[in-house]
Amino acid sequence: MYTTDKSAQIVLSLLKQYGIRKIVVSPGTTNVPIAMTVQNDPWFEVYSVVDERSAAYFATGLAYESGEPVVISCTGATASRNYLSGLTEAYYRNLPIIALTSQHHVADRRDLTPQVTDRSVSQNDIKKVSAMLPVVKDTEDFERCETLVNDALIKATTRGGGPVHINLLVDSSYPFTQQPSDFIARKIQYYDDELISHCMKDLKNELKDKKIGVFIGSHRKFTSDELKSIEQFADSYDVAFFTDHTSNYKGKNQVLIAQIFGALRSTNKPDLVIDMGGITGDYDINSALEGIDVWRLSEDGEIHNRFHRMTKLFDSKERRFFEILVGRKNSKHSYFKSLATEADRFIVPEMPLSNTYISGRLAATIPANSNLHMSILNSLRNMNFYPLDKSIDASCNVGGFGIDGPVSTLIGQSMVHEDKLYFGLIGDLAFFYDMNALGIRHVGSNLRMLVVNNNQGVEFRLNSILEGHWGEKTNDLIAATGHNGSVKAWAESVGFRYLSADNIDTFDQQIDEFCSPDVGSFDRPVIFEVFTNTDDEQTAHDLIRM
């Protein structure tokens, strides 16, 4: 008898692929799908230990002596609580114990269901990670389950090893089949520096003659040595680097995501994506690279399955990864060149006064060697359509990705170099949310902030789903229309120079002054408030996408 439960099948398939044979089973009902299947599968080496406390310690002895990972499987109720002391021992000795706990997926402790305990929280020093597997009902659940199990097994078997916890939700009808399953879950291959070097030839062969795209999410500033190794890799395979302004990549073969996939809707996609960096604010990339195999380069060694098609995880310093895999110029493709030719077709159309228009003018006018901080979503998205001088540092709070804090962040940045100009592009709701920061007494004359005031969160009127369903009804509570605020009184009361515009002519007349490269051109910090409206914002949003 073999289980047909998808979550259990994923766990068992990946245990095999990671070479994990030893399983210690304690009796129960919720772990029947695991127990019955491994009992009938000669690949597994199974031990029966009735007492879960003893089972955990038994597993530590087995793992220590054999040098192999060991699975411990238990049922619901308090069974898993008895693992705690043994897992604590395993944690401090870095022993690879996989605690596989099972419980009924239809049960809920709040319903007073017997034998159901809350396993969502546990002590820090009993596991390296705790994976709460979903019930697999669709493709999204399936991918999530695969990722969680891969993550747990990688953590159990790498970086010195250690115990991990996997909680498996079980169908109480216990679906089984008489035939062994040929199901194979997707294993994420793990590589550290040593294994990258060992497999260098094979990895280079996989890269050879492929159209390769390197996606860089938000990233700290690259060092000159990192940039050198990345550019050498770019030359080897004619790699295209997909970026937005938070990527901080200013080297060769750069392609703006918003231009190539957002505005031009290019279908010229890579064969393979190397994914690195953090969260991106450019949403176009998710659909653009859907269905393409991904290698993830993670300096923290974590699985970040951004595109849901990760096949390899490289636990390596970025510079080291690119240095190892640099090869001869042997690609039969001219992938970057073909994308650059497409990008040459990007022409900014005439458009009304809007964040889209303002971003284009600011990008073209902002002086070299300055800093630009953007608030999330609309301001960031619009600026991403336009190239910036490579000397300009661009940033955005895409870590927590909240509306709060862009004004305070920008002011904090401006404290570091008093002889450098710091610009902000910030929407009205984000500004008013954080407007108290203008009162910080350290603010200097090197700060210049452009506030786009459309009298609402226009982002919600640019959302095709919301707009399609509710249109102007979105204004009341979702877009918060009608706050009728202006920056002027508050800005002037705390000593800022105030500029304003409500049409293209007055905006164009003042943008050069606002962007003057002379730090001493203003004797105080500056706020430039530009008033736009919803219709113009929507028109410009549509025009920029060809």
Given for the second form:
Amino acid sequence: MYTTDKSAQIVLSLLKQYGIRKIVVSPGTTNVPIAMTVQNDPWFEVYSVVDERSAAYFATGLAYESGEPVVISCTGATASRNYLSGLTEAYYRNLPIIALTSQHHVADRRDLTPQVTDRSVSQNDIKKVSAMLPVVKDTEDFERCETLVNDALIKATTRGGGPVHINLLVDSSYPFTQQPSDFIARKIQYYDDELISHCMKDLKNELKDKKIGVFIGSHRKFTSDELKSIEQFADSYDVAFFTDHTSNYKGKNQVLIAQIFGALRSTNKPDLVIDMGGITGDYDINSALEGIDVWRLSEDGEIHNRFHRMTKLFDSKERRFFEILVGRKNSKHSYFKSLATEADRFIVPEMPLSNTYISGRLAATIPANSNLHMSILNSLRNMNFYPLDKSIDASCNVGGFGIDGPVSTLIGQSMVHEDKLYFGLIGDLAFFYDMNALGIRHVGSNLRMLVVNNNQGVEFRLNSILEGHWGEKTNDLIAATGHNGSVKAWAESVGFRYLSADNIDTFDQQIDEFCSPDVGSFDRPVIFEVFTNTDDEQTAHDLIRM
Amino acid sequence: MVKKRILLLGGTGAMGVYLVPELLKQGYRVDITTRSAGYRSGVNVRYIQGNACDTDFLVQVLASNYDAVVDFMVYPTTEFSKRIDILLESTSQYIFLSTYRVYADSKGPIRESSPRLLDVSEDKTYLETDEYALQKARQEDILRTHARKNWTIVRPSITYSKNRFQLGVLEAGVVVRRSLEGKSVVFPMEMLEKTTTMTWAGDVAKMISRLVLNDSALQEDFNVVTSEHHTWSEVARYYSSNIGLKIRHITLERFLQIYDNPYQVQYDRMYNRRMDNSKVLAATGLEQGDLMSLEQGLRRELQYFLSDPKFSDLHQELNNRMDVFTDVSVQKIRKKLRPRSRIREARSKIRIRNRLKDIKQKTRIRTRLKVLAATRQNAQKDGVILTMNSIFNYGNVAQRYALQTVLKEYGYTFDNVNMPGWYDAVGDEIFGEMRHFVAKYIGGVPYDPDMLQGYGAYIVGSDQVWRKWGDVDWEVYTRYFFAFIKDSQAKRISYAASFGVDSLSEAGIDSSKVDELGELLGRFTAISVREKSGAQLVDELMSAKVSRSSVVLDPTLLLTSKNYSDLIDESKVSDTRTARVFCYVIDQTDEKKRLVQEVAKDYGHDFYILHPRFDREYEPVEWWLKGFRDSDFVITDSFHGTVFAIINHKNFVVFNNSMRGSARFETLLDSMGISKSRLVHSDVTASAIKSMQLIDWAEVDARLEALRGTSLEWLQSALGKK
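Form predicted together with the partner chain, following the form predicted alone:
Now the full complex is given, and it begins with the chain already shown.
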């Protein structure tokens, strides 16, 4: 008999694909799906040890002697508590033990359900990772489950290896079939530098003749060496780089996601995605790359499965990865060229004064070699429609994704090079949250901040779902309309030069002055407050995406 | 302030793309109905998917009482009268899109008050039709006599836009496409000096957006046009300077032989159309100077269009008809030269002609020798197979493989003709695997009638060889009826030839050609077809009272699953993995994709959709075969997809594909004793599939075995036993 419980099937399928055969089972009801299936499956080499404490130590012996990973499986109640001493031993000796605990999925300890203990927290030194598998009810659960199990099995066997914990929630109706399942879960193949070099030929073959989209999330500044190896890679295959400003990518074949997939809604998808970098604020990318296989390049070696289609994980320095995979320089760049032709169709529409309009003007006017910091989220999104000169460094607090600190971050940045200009594009919600930062004594005259004041979190009025449900009613509590006044009094009181505009003409008249490339053109830091309104913001938001 | 809401019925066309942003700029909230998915809604713009011609849908949409409705739909007049009440009642302003074509011929510029064709035409036959100009005029009248007065009529002229470009009655798919392909555009010379008014869609949108919720527009009609006008020859010049348009002049009479709507020519394009737009300018506050000039507008829109040109196939037939003119015309061009150079030219022509004659004579002798050698060689073999060489189609390759293999097993040696086609120009980066397979298992001699003489037997089929696809050349089509064979003694056989459809007209065969085809068929020594309906068509062509043909199995069904399995195991794909739900579709749609995903839920989400496309390399044929063999469930819209589901005993459904021919599916399922419920439409659900009755494979096998026996016997007797 074989279990049809999806999460158990995923675990068992992946154990096989990782070549793990040895399993030590202790008696119980909640691990019946595992016990019953492995008992019938000739792949597994099953041992029965009744007492879990003994089972865990037994497993350390098996693992040490054979050099193979070993699974230990137990049920609910205090059973898993007895694994602790054996797992502690395994942790400090880097022995790959996979502790597969299980419990009833409807149970909650607060309901006084018998046999259920809280496994969400455990000692730091008994496992490298603890994966609490969900009950698989839909595709999302399914993908989550696959990712978690891959993560645990990779961690058990790489970077020195060691014990990991997987907790299984079990359907107490124990669904079974008589036939062995030929279900195969998606394995994420792990590569470290050594394995990349070893499999170089196959990997290169896989890259050949494919349209490759390298997606770069937010990224620190690339070093010139990194850029060189990336560009050599781009010359070897048919590559386009999908970026936004926070990607910081200044090399060849670069495509702005917001233009090509946001505004133009291109369906020109790559055949393979290489995903690198951190969190992105460019939401258009998710739907654009749906359904395409992903190779993830993680300098921290972690699975970051943002597109849920990862087939390979590369635990490598970015530069090293690209260097190894560089091939002969014979790319025709045809994929990039086809995207670039499409991007030519992006025309900035005529639109009213709005963050969208302001971003476009700022992007075109901001002097070379300056820095630009954008606040979450409308300012970032709008700026992402427009290309920036390659000499400009752009950044945004996409890590924690908060609106609470852009002014402080920008002022901090501006301390580093007094001879460079630091521009900010900050929305009113973000500005007033972080306004006290203007009082920092170190602020210099190289700081120029453009505050778009629409008198609310207009973000919430640009959300078509909210807008469809509530329209103006969103203003009260969701968009916080009318909380803040003008920046003027506070900015002037702390010694800032204050400019303002509330229509296109006055804005256009002052933007050149505001962007004057001479660091000494103002003797003080500058705030340029531009007042817009919701209607115009909405109109511009729609027009640029038509 | 709450935004006013405007509804556009069918507003994604040439004018809609400009009207939506104009309305947004005016501060409206805009909803647009459209039949296609894939439009993305914004904050103040919402696309509603549905067909506004469908009353239920319309009622549902109108229920949310818009402030104004702009109607881009085209309805038959009877249909329009049925829905006018609800249209007018649901909104405070209904803007009806009419056309400037309603107007009769006019000496001066046309005003709103100028006479209309419907009122003044004396052409009774025309008046009996509901042709566009009359249809719109009648619907205008329905509005004018309605009790509710909240309507506005707008009449655009010829309106060019992002993807619409006109020249006379011709559209972008002819004018721009042919220019880019370096072909001339056939145009009636009588029309060249007629005057036309072409208005830029952006200007039409500006006008309409300013008539929306404009009180002075109620119960009024407006010509939403520019007052700028040009002759068609001027318009043609703009096209030449932007896209290199070349015109081939012909008479109007001949033009009407290739163009289908004579009324549009006669009652519009052959008039001088100059427009007066003072009424709309006054109502909207626009000035003529604000409007785009034709020269500038065409340049701008063509530039945009050329960055990624896409054409619909709507004009394919007209293009084909034009090709006939332009190809011949090249030879007819005679340069008018001055006398002296004419003599010089005549002399050089004679020289060239003599040299050519000399060369021709030599080559003629050489060719004759080559033909003789080929004929002798051909006589050594048993025969040759002629079928379509659709290298882009797995089913075609599979059936060629099957027939060749069967013949080989019975000891016959047959050549296979590689019919030339467009696909020969496509490189190995796409068809490499397909060509490799053909070269390995099927082989091929080039199609050259001279070199194909002398075989003892000729087999045509299988596949839809007797379907006349589009405007295929008569010579090309009749190859499959052996029109080119000289030897009257050779065996002429069709094996499982197919028309694909149930009637001669659907198969593209004109009634005037029946006798010729009947005569050709009369020379056949044995005829078999794949479908029952095909047998009837053969009789129809031959005017035969007693049926002259037999129905046999498609060649792929003559082999067993073991044959194919061995083929797979010998190939390099033998250890690759395919999926549990294997889906082979020729026409991909979202519905099909969704269904596959639904069905695959029961199979661990393990599915693969093989949808051949010409922008990437085809998988090997063996891999395609393996897809069926190693699956648990097959979804397909292909005949051969169905065949391989059956051969491999796989649970399956097949999407009916009436465009590509549905008769073949029905005959196939019928002959295997499989319920027709397996033949599904795009609205089928996964749960319906789940509840389908299981297929009795023992029964299928028994029938298949019997049919295999009779088919093979038929083939052997047609060829003579070896």
